[in-house]
Amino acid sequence: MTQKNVTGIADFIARYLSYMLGAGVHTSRVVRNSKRIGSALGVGVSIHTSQKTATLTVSDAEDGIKDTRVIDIPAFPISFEWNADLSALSWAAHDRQMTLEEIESRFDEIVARPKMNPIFVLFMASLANASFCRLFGGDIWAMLITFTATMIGFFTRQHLTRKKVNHYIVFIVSAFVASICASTALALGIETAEIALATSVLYLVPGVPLINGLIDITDGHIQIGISRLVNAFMLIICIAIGMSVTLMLVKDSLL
């Protein structure tokens, strides 16, 4: 194998793992999948990850050729589709002995697929929060207010994210907007208004980073696991700040 071959494989695996890590896949799966692709192409793969970067070494043991690089991890939206499809690609590469060109072509196909319609995501997130409101004992009016408040808050989040506003500020503002809209339930005298207020911000809870952080720590990826947990706790604090502003404004109604 030549240096050019190893460099080409390293280029692809660097892109592959950056997309998977950026889309919220836990570290051990990314490492396993990348090593599987490397094995299918006849090279060894070593990876060290952190919250913002990853170090990749691709080596051909027979010829003693190596290629090492440090990769910036992009911030993509959480994508379970990429998680499943890119994982399946690593198995296809291994089982079918695909060439690098075939793997790259299939990868480009997967990442080029149109993303889920943001209006559909907006509607489903609002419906999910309304369902949580009902699950926790809210009545139909509380559900309707939760649905509307979530829709406005989620739209605010989408808009600010497109404007590339700092994600901590996005969470504070979105939590405030959703909870202040849900506080109209207090003014209307709805019996389960507090449930509407509490469930209006549940769409912001960073479940994936929390779960991935715990998985990474238990799998031995301590550094990135702690980084993900710290980031998740920071986002939870931002949600609390946004809700606290609303509670300070409506505290008389709560009493």
Contents of the next structure:
Amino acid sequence: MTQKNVTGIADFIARYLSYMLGAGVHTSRVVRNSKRIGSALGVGVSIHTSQKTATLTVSDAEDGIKDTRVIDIPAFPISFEWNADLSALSWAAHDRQMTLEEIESRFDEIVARPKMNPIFVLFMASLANASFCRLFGGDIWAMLITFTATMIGFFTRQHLTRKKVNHYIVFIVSAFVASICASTALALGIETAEIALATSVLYLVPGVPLINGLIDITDGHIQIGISRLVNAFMLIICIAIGMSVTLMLVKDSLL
Amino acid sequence: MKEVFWNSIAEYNAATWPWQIALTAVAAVIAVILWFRPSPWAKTAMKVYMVAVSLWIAFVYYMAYGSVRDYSNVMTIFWCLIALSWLYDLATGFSTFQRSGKSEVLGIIMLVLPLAYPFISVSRGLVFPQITTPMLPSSVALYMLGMLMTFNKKINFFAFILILHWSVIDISKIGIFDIPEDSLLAIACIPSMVIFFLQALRACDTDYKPSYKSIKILIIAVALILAGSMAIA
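Next up, can you give the form predicted in complex with the partner chain of this protein, since the form predicted on its own came first?
In what comes next, the whole complex appears, and the chain from above leads the way.
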């Protein structure tokens, strides 16, 4: 194998793992899949990951050729589709002995697929929160108010994210807007108004980073696991700040 | 609760009726100018009016006369949010108040409907000052919805979803406070929701999934659920 081949493989694996980590896949899966692709192409792969960057070494043991690089991890939206399809790609590369060109072509096809329509996501997140409201005991009015309050909060989040506002500020503002809108249920004297208020911010809970953080720690990727948990807790604090402002304004206390 | 609600409306009407007439007249004049002679200053004037009327509802209706009601401060904050959405629009120039030629008849009906509020109240036996007027929160929201529907080339979407939220509150108020006049806004919000979301969907220039048809079905289904809830109320 020549240096050019190893560099080509390293280029691809660098892109592959940055897309997977950026899309919210837990570290051990990314490492496992990258090593599987490397093995299918006849090279060894070593990876060190952190929250914002990853270090990758691709080596051909027979010819003693190595290629090492540090990769920035881009911030993509959480994508279970990329998670599943890119994992399947690593198995396909392994099982069918695909060439680098074939793997790259398939990878480009997967990442070029259309994204979810933001209006569809807006509706689904609002419906999900209204369903949570029902699960926690909310009545039909509380559900409807949660639906539209979530819609306003989620729309605010989408708009501020498009404007590239700091994501902690986005979380604080979105939590405040959603909860203040949901608190209008209190003025109507709806029995389950407090359930509407509590469930209106659930769409902001960073479930994926929390789960990934725990999985990473239990799999031995302690550093990135802690980083992900700290990041998730920071977001939870932001939600709490947004909601606290509402509670202080509306109920004059946090309880 | 119902008595407190209607008494606060009566006090508000008795004290502010000249102002209400003036604000209604201003709304009518700016809408007519925008229709016949749209100009940048008329568009700005309309946005300034939207901010002013939202703050009027927040501070005069809810804070000054509605403070006897439970959690009236929540409504003050909510109407300040609506004012903020128009202020943001004023600053960024997002919405254009231009006619697109679509849904104009529906828009004009919505613009005229706030004037029907006092007549409906009187027809069901209420007497001034304990009647609904065009300067109550729901009728103002209906006017805003009418403006968005009539001049719908590029709308202030943030203001629209806040009004949609208000419509849901409205639906629940119909039964709680015995105010059937509010069903006008509730009825108007259903087609508006479908029209504006489908319009936003068509404006997406990137290739997205799921298909346009699937999202259209979802939007119509949610609108039907809202309409069903309204029927229950």
